[in-house]
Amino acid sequence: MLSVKNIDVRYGGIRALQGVSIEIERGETVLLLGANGAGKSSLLKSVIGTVKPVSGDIVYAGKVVTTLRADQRARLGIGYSPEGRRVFATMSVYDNVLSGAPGISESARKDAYKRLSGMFPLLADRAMQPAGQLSGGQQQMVAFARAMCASPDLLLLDEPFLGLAPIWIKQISDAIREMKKAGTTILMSEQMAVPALKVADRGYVLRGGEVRHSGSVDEIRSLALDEEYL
C-alpha cells in the first residue's frame, strides 16, 4: 500500500533522513521507533506531503505521489493525526472533527460525526465544548476522529502517546485496534516502545536519520530492550 523507497529529507544543512527505505501493506499496523530526533516525524511528514525529500520516491496504492501537494494526497486516501494533537481550543469538538473533512455536504459530514461517536463515545458527550477544555487524552480522541472523518485508508500517527497517563495510553491503544477492525492501515511513529508494540504488527527502529532495524514486534521489542527504549 505505502513504499517510500530511498528518501533523503534535509533541513538547510542537517540531514533528518538519509536513505530511508520502509513498506506497509494493506491492513498493517506498522511502527516507527526511535528516540527523540530519530526521524520519525520527518518520515511521516514526507508521506504526508508537508516535507518534500530531496531524493527518492514515495508510492501510494500503487501511484507516485512524492511531487504531489498534500492536499492532493489527502484526497486520495491518506489522514494525518500530528503529535501534539493540535486542536483548535475554541471550536466545538463537532466543528473539530468536520473540519478533518471539508468540502462534504451536510448529510456527510453528520453521517460521518455519527459513525465516529460510535467508535469514540466522547464526541457524542463533547460534541458542543470547546475542545481546548478537555484534557490531552480527550483531546487526542478528538484528534484521531479529525484524521478519521475523511474516511482516510491510510492514517499517519505521530507519537500518540505523548504526554499521556495510563488510562488515556489504554483508551488511545482500543481506539488504534478499533481503527485496524474498521481496516484501516495505520504507520504510527513512537518513542514509547511498550504500549506501542502492543497494537503493532512490525515496526522500524530509526537512529539518526536511518533505519537501522526492522521486523516482528518479538524482534523489534528484543532490540528497544538492548537500545533502552524499554
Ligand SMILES: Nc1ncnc2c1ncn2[C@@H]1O[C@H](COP(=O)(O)OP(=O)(O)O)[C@@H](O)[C@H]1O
Given for the second form:
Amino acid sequence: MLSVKNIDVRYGGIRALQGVSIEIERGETVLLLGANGAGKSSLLKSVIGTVKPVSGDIVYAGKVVTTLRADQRARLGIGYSPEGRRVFATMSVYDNVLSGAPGISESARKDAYKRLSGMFPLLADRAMQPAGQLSGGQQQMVAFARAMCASPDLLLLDEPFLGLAPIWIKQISDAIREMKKAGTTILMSEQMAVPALKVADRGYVLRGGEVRHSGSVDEIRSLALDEEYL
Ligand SMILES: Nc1ncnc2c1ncn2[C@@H]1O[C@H](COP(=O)(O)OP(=O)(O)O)[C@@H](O)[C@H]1O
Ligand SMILES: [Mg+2]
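What about the form predicted in complex with the ligand, after the form predicted on its own?
Starting with the chain above, the whole complex follows.
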C-alpha cells in the first residue's frame, strides 16, 4: 500500500534521513521505533507531504505521490495525527474533530461525529467542551478522531503515547486497535518500545536517520532489550 523508496531528507546542512526505505501492506499496523532525533517525524511528514525529500520516491496505492501536495495526498486517503496532538485549545471538541473534514454539509458533519463517537465514546460526553480543558490522553483521542474524520485508508500516528500516564497508554492502545479493526492501515512512530510493540504487527528501528533493523515485534523486542538506545 505504501512504499517509501530510498528517501533523503535535509534541513539545510542537517541530514535528517538517509536512504530510508519502508514498505507497508494494507491492513497492517507498522511501528517506527526510534529515540528523539532519529528521524521519525521527518519520515511521517515526507509521507504526508509537508516535508520534501531531496531524493527518493514515495509510492502510495500504486501511484507515485512524491511531487503531490499534502492536501492532494490527504484526498487520496492518507491521514495524520501529529506529535504533541495539537488540538485547538479554545475550540470545542466537536469543532476540533470536524476540522478533519472541512467543507462538508451540516448533516454530513453530524453523521461523521456520530460515527466517530461509536469509536471514541469520549466524544459523545465532551462535544461542547473546549479541547484545551481535556487531559493529555483525552486530547490524544480527539486528535485521533480528527484524523479519522475523513476516513483515511492509511493513518500515520506520530508518537501517540508521548507524555501520557500508563492508564492512558492502555486506552490509546485500545483506540489504535479499534482503528485497525475498522480497516485502517496504520504507521505509528514511538520511542516507547514496550507498549508500542503490543499494538504493532511488525516494525522498523530508526537511528541517526537510517533504518537499522526491521522485523517482527518479537525480533524488535529482543533488540530493544539488548540495545540501550531504545
Ligand atoms: N525543521 C527542522 N529544521 C532543522 N532541523 C530539523 C528540523 N526538524 C527536524 N530536524 C532535525 O532532523 C533530525 C530528525 O528529526 P525528527 O525527524 O524530528 O526526529 P524524531 O521525530 O525521531 O525525533 C534531528 O536531528 C532534528 O534536530
Ligand atoms: Mg518526532
